[in-house]
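The chain that follows stands alone, in the form predicted alone, written as structure tokens.
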Amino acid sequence: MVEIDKKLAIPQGMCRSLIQIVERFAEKGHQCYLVGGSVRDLVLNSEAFDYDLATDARPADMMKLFRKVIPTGIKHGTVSVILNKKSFEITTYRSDGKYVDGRHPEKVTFSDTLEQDVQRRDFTINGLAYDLVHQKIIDYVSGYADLEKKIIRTIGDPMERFTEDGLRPLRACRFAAKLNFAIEEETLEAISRTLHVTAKVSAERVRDEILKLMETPKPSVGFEHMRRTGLLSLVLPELDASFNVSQNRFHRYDIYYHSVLSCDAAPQDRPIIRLAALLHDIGKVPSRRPGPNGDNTFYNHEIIGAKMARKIMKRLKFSNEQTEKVTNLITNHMFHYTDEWTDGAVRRFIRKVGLDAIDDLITLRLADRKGNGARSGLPAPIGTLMTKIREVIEADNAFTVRDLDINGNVIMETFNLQPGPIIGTVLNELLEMVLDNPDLNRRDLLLDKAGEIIDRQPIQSRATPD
């Protein structure tokens, strides 16, 4: 064991609450230390978010020590203590039994020493503990040295660690991207040799790791480790298939590198836009054809890619909302604005993309352009389009049938119609008229136009209720 004297920069209010907890344990003769990712991040002078603690006290004892305790995972020795309006997760020291499903131990045994608890963890940089009272880092696994060397290394044999839990290889790649660390050679080699274990990990956990990777400074670092080790072919084979697939003279990189660099270029705090950037060109692989000048073409790759992205996101259990946002952006990312666009064309563009998605689509285009490797910045035509979009929005125009000055009930009452497809037909035609001429969006004018539309419809579609 190594002890390092070091005061970690914990926010004052948080530190006060943590020391209160530790001292409460000490009063009853128990140890309690800050552990895990918060210690790692604080040593690196990064912001910590989850302040987890470990103790030799048993769960039943912890439930008696504090006024507000929630048994969040008491079977595995974890409780949440509510103190000063904050929640702290505290876990009894433990050692894990044999892992049988590639994710979970068949049993958990509580232990009495911090060292035993540390030895069950994944990486050395996550195996540090901090004595809050004496301001000392406690290191049983050379994690502090690995932080200084910027290395990700498993605690103990990497084959054993990755065979226990198939999620750990994905976490290694994510930490490499988050911290800009190298993965130690034996640890990296073990990832390729334990893919069969990672294959057992649930789609939901893989999805969560991908989303966390999207929040790192450079997701491309993680994806490159995944590609080189075979993880990418396991979890995102569609993206893996784009490696070494050339594009055309307008692109510096192949489809894979363009995709991951576009992902990097999207905002770090917008993981869904980053996901759209990562997948925006996957349709280029099946749509790639040699052109007449010897260059490649990718006709309709955005339509094909959106369908592929939908399947990927369904496979990985993304929500319907997330899926719709990503596929909408991919479908529309190839828009081409020219000075010939009328205000009506701009309104139709807004209607097609969705008013709420316009800014996201522009952000995606900028990331796409930067990931190209040869161009960056905002092209003049897109700047002009954004100006026109702002002008159209400020004019308070209608973009959907909900924005019309009449609705289906008004049409049915005025023209004595029953519910049916004709109502939608009338509303959509009225919207097309208003998109071209916003001044028509008045109830009286719309009713006149609705009458003309209804007169053109087959008699049977205008049948009135009995």
Contents of the next structure:
Amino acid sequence: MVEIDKKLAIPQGMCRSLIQIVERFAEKGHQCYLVGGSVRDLVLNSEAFDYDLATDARPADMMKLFRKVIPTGIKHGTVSVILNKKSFEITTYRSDGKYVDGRHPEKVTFSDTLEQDVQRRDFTINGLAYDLVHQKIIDYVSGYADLEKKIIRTIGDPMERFTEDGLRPLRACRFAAKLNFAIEEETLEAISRTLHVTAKVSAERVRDEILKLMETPKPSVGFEHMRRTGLLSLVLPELDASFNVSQNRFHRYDIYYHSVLSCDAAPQDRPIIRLAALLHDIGKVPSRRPGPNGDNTFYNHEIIGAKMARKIMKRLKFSNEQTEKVTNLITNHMFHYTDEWTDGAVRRFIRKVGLDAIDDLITLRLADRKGNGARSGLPAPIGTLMTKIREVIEADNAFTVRDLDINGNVIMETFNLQPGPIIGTVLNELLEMVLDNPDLNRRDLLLDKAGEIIDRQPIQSRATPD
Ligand code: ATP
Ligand code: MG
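Got the form predicted alone; could you also share the form predicted in complex with adenosine-5'-triphosphate (ATP)?
Let us now look at the entire complex, which starts with that chain.
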């Protein structure tokens, strides 16, 4: 064990609350240290998010020590203490038993020493503790040295640690991307040799890990490790299959590198857009055909790709909302704006994509361009399209059937019709007309036009009540 004198830059208010908690434990003869990710991030001079604490006190004791305390994960020894309007997770020292199927620890055993608690943790850089009162880092696992060397290394034998929990290899790749660290050689080798364990990890845990990877500065770093170790073929075989699949003369990179670089280029705080960027060209793999001039074509790849993305996201248990967002962006990512687009075409585009998704689609397009090796910045035609879209929105023009100055009931009453498919046909045709010319969105004009449309229908579909 080594102790390193170091003052970590914890924001003042936070530090005061933490010390208040530690002193409360000390009064009763208990230890309490800051542990895990926050120590790692603070040593690296990054902002820390969760200030997790560990103690030798048992959950029942903690419940008595504080006024406001919630038993958030009592089975695992975790309680949340509310102090100065902030919530702190405090966990009793544990030594986790073996993981069943590489998924869950079979049993959690509380322990009395910080050292045992540290030994159950995954990587050395995540195994540091901080003595807040004496401002000392306590290091049982050479984590401090690994932080300085920028290395991710398991605590103990990597084969053993990855066999206990198959999520850890994915975490290693994620931390590599988050911190821009290397993965130590034996640790990296063990990833490839424990794929059968990772294969058993629940889809939800894999999903959460992928989302966390999306929030790192450069997800491509993580994906590269995943590809080389075989993890990618396990969790995203469709993306793995795009490696070395060349595109055509318009593209510098193969489909795989274009995908991960586009993902990097999407905003770090928009994980779902990053996921859409990652998967936007996934349909190019099965749709790739040699074209007339010998160069590859990818007809319909956006439709095929959206279907593939839907399947992937279902498999990984993403929510319906997340899936719809991603597949909508992929379906629509191929738009080609030219000066010939009329206002009607712009309105039709907004209707197809959905008003809420327009900005995201433009963001995806920019990421796609950057992922192509293009310089950043908005190409002029897209700037013009954005302006037109803004104009159309400001003019408050009709976009959906609901915005028409008429509805199905009015049509049925006026023309003495029963509910049936004809009503939808009429409304849609009226909408098409209004999209081209919003001035026509007036009830009298719409009724005239509706009459014409109905007259054009075959007699049986106009069936009126007897
Ligand atoms: P971040 O919050 O930035 O994702 P973190 O290090 O805080 O990083 P958490 O998942 O919040 O990660 O976990 C907190 C700590 O718990 C980790 O630092 C690590 O010590 C330990 N830990 C988390 N998951 C595992 C695991 N699967 N196996 C072993 N230890 C783990
Ligand atoms: Mg954390």
